[in-house]
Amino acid sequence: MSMPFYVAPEQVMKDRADYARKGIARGRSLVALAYDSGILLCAENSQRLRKISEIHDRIAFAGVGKYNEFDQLRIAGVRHADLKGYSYSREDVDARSLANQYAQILGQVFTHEMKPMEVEILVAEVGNEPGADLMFRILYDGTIVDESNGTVLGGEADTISGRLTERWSEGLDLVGALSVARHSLSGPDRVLGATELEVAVLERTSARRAFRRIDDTELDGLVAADPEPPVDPVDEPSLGDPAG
């Protein structure tokens, strides 16, 4: 009988943590951050399949990677949610237990499966108060990352989070967070419209239900209220200017 060929544990792990951070980078990013009035979740998405959705009252899921695997993950948060509110009270369900649930999930076919999943996912929650706001960033391990202002999923997220720490600041109404989020996504280089983005809020003001998704009128409205100039493009000499 032929012996099984050997692989130390440290190697399918860094294996399957190469793998999982390919898939993910692949995908278009997100950016999270907190407003005046609650969260704002931007994703740069022109198709129709979504990845920011409403999980519960006052929380929010957002994925980025492979869009039939962490649409599972939604599904699930969603089916917990609804089972915890009517067992217990609505009041009961809250995004730090949704948060723990994911990373269990995540952590068991990271550690146990022979494919991990290539997702990034958020789950966010709008309090009463802006010290109140929660943002629970999950990788693909079953990591969790506490986040306080805002965050940043999928590809180039560290280069992304950079431009976003450097524009964001405290007090920004919903324009101006939307602003940030664009232009971080996009970086110098380009710009992205409205019809290439995918926009909700968690507002702060709702009585119960806090989560509404921006549709194309109203993102129209605030991209062209937008106060940041777009990138003016890079002037090039014809072949009749002198060099200069």
Contents of the next structure:
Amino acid sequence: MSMPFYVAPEQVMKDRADYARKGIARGRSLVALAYDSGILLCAENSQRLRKISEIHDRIAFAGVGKYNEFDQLRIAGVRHADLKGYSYSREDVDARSLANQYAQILGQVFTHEMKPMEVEILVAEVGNEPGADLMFRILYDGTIVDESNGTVLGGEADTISGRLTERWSEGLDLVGALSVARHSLSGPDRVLGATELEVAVLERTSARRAFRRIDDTELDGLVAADPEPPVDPVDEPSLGDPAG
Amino acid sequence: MTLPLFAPDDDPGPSFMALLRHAGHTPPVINGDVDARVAITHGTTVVAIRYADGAIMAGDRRATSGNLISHRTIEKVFPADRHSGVAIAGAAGPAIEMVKLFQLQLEHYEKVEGTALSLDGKANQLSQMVRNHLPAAMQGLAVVPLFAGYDVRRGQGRLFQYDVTGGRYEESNHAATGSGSLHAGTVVKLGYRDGLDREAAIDLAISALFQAADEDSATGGPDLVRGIYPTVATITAEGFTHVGNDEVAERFRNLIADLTVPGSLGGTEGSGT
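Right, the form predicted on its own is done; let's see the coordinates for the form predicted together with its partner chain.
Full complex below, order starting with the chain above.
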């Protein structure tokens, strides 16, 4: 019987984390931010395999990384929410408890399974008042980050989040919020068009299901109404510290 | 509650009912005739009519237990999802539970799969739910729904009627179910014309419920004292919308004004003298 080589636990964790990070960094990014009437989610994506979806009345899910892995988590979240809403009440379904469940699963998989999940996910819940919105970002190892105002998932998260912090301001309208999201994702060298974006919102004023996709003509209209002119590398503010 | 994760070969798919079975929620099996032993609350008359913009559904507000009125403000017309509605008649408890499950089944499918079911798919799901309920129906807890929706692919309203065995019958123009359905159905049948507009369709539906309430003790008429009127909803390309209580009240007042002929009695009362 052969003995396995000894590998320090620190090294095991580091290798796993590197593996997961590499997988996530390969994919394109996603931005979520608060605006005057809810939360806007915007991903650089073709809209066919979706990264943004509805979980429950006021809760949305977004994932980046390995599609089959975050989609499995998305479906589990829908099941969790619908079962909970059926057993108790629809009001009892909340983002915090769901985010905790996700963190448990991701943490469990990270330490016990052969390979960690190469995903980074977001659970967003729109509140009844502007200050009550929730955004929980959950990393591949189960770390939960409680975000306010806005967050970025996926590769190049640091650079994009620098641009996001620079542009975001309180009380943006939908056109403004999409402009911020689009230019944060695009960066100085290119402009993302409507066909390269997957966009959805959680609207505070909705009677029940707050999640709504923005696509086709509506998205074209919002992109066309963008007050910010097409990116000119000279006018673009410097990226500054990438950790921004 | 933990996160429900399944192995690929054990996955319940987009069906919420399959998920419930996995989670151990299964309806109780009842032995013997329930209706004979305990008083069961029953919902009564509902109608559905196709009109120019889609479909209209209406239901009275009375629930009965045997010869007693158990509820005056019960709802029998529910949205199933954005573009469809379901109306129920029969044992109220299981019927409302069936509606709740049906709504969840459609929403769950839409969220898991990313697209809504076709109208035929929805009608078929309801058919399976009614069929699964057959053992309870045989013991006196029958549930007979009506399903109406706006078919976004065909661009028209469609109606489906069911029987206790889960049989699904698409009706081209109108449908009625429940204890007063014979009278309500006849009124709708006589007043129906192709391409009714919204107001005419609402008038026809409330007139049908009024006549059903006139002949069937289990169907509630408009309650002018308490301000309780039938539930009416329209289903069009814009979705499922309840018609406001004020509008229904106003239309009822017009209907009653039209029907009032001084000095006349109903046919039944007049025949003995």
